[in-house]
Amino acid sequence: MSSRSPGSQFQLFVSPSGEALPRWLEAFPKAVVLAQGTFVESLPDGALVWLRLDASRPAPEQLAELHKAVGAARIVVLASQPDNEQALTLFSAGIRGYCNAHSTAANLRQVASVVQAGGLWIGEALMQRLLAATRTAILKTPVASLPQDVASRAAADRLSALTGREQEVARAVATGSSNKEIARQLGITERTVKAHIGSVFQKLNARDRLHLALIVNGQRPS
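If we look at the form predicted on its own, what structure does this chain have alone?
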């Protein structure tokens, strides 16, 4: 994994008009912005491509066109009106992230960090839905047929690297709770929750919240 910051990686934004929102350039001052349909030359290794959807055209069609242009590059979709069903369709087609086109610069940098580290960035509502489904599936059918006591010990061993508060936050994340809900449950601020989650990800080498859910439940995520 590269140790460079997400801002130092090559960022390509593709939008219907070829114009960038100010927050995109605030997040990545050296980003390149092109209009949809523009010829894309070969991209450097580790490049991240951001596609802002044209609301007047089917999203899968736009993604397919971009895939042809950028090959295997990682793609994050930016939607002016994010929709869970649309996100699921696009994730099935290979995108690595999906978020609001008007996200803050700090959030965009966080998205880039997660995706370039090999994780997926999913909107909060969809993430809760997937985490809940993942937890239910895990409880019904443990991955790799691990006996429940072995799975529990595996989870406990990995979580022992965390502080008590970090363990509470990790378990709450694994149940599908949002940062706001975790803050309310534990009587702390959302900013503190984010700090704990960042520390948990680092200590457990978790790529994203779904990856963390598998770790907490004693599974063997690939």
Contents of the next structure:
Number of protein chains: 2
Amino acid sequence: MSSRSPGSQFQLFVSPSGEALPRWLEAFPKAVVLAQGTFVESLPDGALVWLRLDASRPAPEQLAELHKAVGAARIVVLASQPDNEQALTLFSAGIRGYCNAHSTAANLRQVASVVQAGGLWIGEALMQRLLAATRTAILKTPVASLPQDVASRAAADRLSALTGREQEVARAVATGSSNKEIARQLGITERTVKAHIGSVFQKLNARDRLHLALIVNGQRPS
Amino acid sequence: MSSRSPGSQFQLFVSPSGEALPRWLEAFPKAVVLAQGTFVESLPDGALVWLRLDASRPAPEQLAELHKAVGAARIVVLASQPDNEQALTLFSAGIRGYCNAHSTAANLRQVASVVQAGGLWIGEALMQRLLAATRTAILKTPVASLPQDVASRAAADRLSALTGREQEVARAVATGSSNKEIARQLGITERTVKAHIGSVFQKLNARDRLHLALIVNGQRPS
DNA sequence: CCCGATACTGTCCTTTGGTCCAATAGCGGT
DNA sequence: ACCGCTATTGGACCAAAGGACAGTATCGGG
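Output the form predicted together with the DNA next; the form predicted on its own has already been displayed.
Following is the full complex, with the preceding chain placed first.
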């Protein structure tokens, strides 16, 4: 259920040069600053990691490295020149926030409070563009969406034998979430997640979560 | 960018029936609860408005009404059964949060703190699906996706980075085989299967066998 | 009011999955 | 002969998954 600690939290800055921009330090005077590639052995629970992108290398690569280094910690990316598509890619890779590297200290603190409370930070302008793109893209392609549509309808059929909650966990499993993640997402205990998954296994006649994923994703009949 | 007021804030619940679910009240005992359509004359600055959707009417319509009633206040929508497309529509209509109506009190408070700090609240599961949809739509296939063909060719691309043996085990994993089964199928030790799978994880940047299955089956980019 | 369905949580335990460190062996190219 | 890649295996160790057994709480009927 994600520990929400009150005030100041552990902040870790990671930048290519190993130096932080003045505004970061202004926002978080007590933060730890590291160079990219530095080994991180253990991070306090709920730590927030800020990644200053190195413009000369692909962002996903840098993020992957950082992920390996810091594990499950929440990551916020600071981009010198925010980019729509890049933000998308990074969000799908699991970052919790994406904001302009030139933000004010007040803004940075605001971002921190949102992300540490479990939210996502997306600049409003970016959000608008993102939604616009998504909406038009989705409203378009009525024909191309047929395969997915059929797939999701079939999935709905398969899932219709499940209770509401069971469907939620089943879908989460099918997208690759771990029990712990699902528990966090739904605000319940890992134990309860297991309970739901267990009954889903029975109802859909699945052996394990991978089979369940195949069933939900239409790769295999139940 | 937005006024951040400190602790407890004004919370307004709007539901079709005029009643709040027990968990809402648990989270915000001092909240004001109103029925949809009730006239609201003035709202404290920074108030947070929660809208419980009426399943029998189109959501955008309900939101539009509420917008008229509460003006610029931040709105969080509570959905009984969260829906991808609905969330999209509502976010583009300006809501600041979208979450499951069955969330726990702790979660609701968390959502409140995020939104009141200027963030957006999107359930993680929803975020994932939303991003998946966006990504596939944005990486729009100019050749009007031949459904299966493209998928399998893309899968082949993804697997091309692997050695022959690695491809075999990757495919076996993707069809739901356990390590023991794969070992038997290939006539090698379970230990060796693990070794192959381990290197596949690295090469395809997968976290576990379920992610690997999603990648191989084209449900997720590597 | 009791009952069944749903949701949620706990403990104990076993099996599986995954990583780390380490080693052997064949094969092709320089 | 040496190097790099691939395939193979061992052992130790830890984390995640899943089953067994049990319990509480809410809600909507009959």
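Computed from a predicted structure; not experimentally measured. Take the two forms, find the largest set of C-alpha atoms that superpose within 1.5 Å, and that set is the rigid core. Residue numbers count along the first chain shown, from 1.
Remark: with the core as the superposition reference, the CA shift of Leu210 between these two forms reaches 2 Å or more.
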